[in-house]
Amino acid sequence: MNENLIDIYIMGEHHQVPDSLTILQALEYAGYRLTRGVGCRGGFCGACATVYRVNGDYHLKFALACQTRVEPNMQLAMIPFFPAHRPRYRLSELKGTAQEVLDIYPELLRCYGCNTCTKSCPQDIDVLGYVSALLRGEIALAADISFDCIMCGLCVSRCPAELVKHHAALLCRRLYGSRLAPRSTHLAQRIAEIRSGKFKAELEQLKNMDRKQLQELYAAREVEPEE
């Protein structure tokens, strides 16, 4: 492993880390044995939404604790949680129009469009692009556009305006899913078959047959050619 040792400093303290490490990482090998600010180590989940600063410089960074490699100099702290607001609904009482959204979530008005969201985002997710179809009632684009949100709520700490865009974008993806996404025929047909008790003869067929039978079966099963 490469041990070319560098300086960080975790919420103010000094330590020197291999350079080839991960953020997460690098707090591990200081010797936090973490809870909190860590989750699926691969990306997906959000828990590890971090904000620093290199020294010398103003500007404040988000990322990924366990996508992004320390650098020199990094001024690391952890966001344990964040209190986001996130009303009580039930989606089946509502019909997917974006009304809906604004009854629930009526700060979304208040969006002055300064993009710092889209700026916190670790994901690079247009997130005013989506808070503005979500304002212009097209909520198909704006649960498009959020489709790769981790739900970290780095936009959401981040806006000047308070808004809990993050919550906002699931239900926005919820509405289209379930109310405005066209419907598969195919899929209520076999359910439908599967309750008259179509395959029932046929599966208590394969359940009952031996190993041998069953290996037979299956070497001479048809595979459908790729599209």
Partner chain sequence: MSYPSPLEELVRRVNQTREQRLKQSFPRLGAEEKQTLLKKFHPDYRADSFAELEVGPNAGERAPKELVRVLEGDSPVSDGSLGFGEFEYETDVLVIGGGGAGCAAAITADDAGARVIIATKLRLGDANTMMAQGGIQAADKENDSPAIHYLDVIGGGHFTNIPELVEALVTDAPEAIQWLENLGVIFDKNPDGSMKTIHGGGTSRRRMHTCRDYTGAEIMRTLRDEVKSRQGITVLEFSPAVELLTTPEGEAAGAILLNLNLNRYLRIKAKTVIITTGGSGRLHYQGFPTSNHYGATGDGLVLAYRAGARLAFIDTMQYHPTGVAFPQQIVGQLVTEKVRSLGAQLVNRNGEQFVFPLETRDVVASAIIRECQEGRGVKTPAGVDGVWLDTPMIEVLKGPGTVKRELPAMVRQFARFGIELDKEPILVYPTLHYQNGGVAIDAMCHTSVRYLLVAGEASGGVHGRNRLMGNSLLDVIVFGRRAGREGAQLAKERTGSFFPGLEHLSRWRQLLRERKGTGVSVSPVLLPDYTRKPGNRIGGQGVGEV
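Positions refer to the first chain, counted from 1. Given the structure is predicted, the values throughout are model-derived calculations rather than measurements. First, how it differs from the form predicted alone.
- Rigid-part rearrangement between the two forms places its hinge, out of Ser92, His85, Arg88, Arg183, at Arg183.
Could you drop in the structure for the form predicted alone? We only have the form predicted together with its partner chain so far.
Coming up is the bare chain, nothing alongside it.
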């Protein structure tokens, strides 16, 4: 089958690759052996952060290499890790206040509000939105807006104030989950059932099944039980 080859430039080096490939696949097609900058291949781990430009467009674009298809004359480079300050803290010692986040990440107060962080996010997260929420003391909102963050660090790479927004957002999500979110009553009930041995016989039965039996049981499972 004939493939439509296009010209791309990987870190300045010219290659011809099929136009049906993602950037990640194109790197491998061009002969690169990926030992860093590749993880889940599904857009969830943030390991394949990539910056690129295309002819005729002055914009610097941002993407995950596993999700983005190559374009003619694309000039690209991967950033599998971007250095970002990450203070040490003990979650168990925090109460869950916005002031604690600002004490740990005081540089957030330098935010210019320029919104380049949001423009650089490959997940289309409103990065400035969660920073603003945090500065207003709204940890729950900051945690909610940043929920889909995959910690790729591209927002940090473009920030003129050099803020480590994604790490601060992660702290907000940790504080919300451990201190602010309502306690799950059904989870507490299930833990009590496990500790009481309610599922012991069933677990023993599963442990004694062979691979085929487990596969059949899994295939026949009720995915969404009706209430």
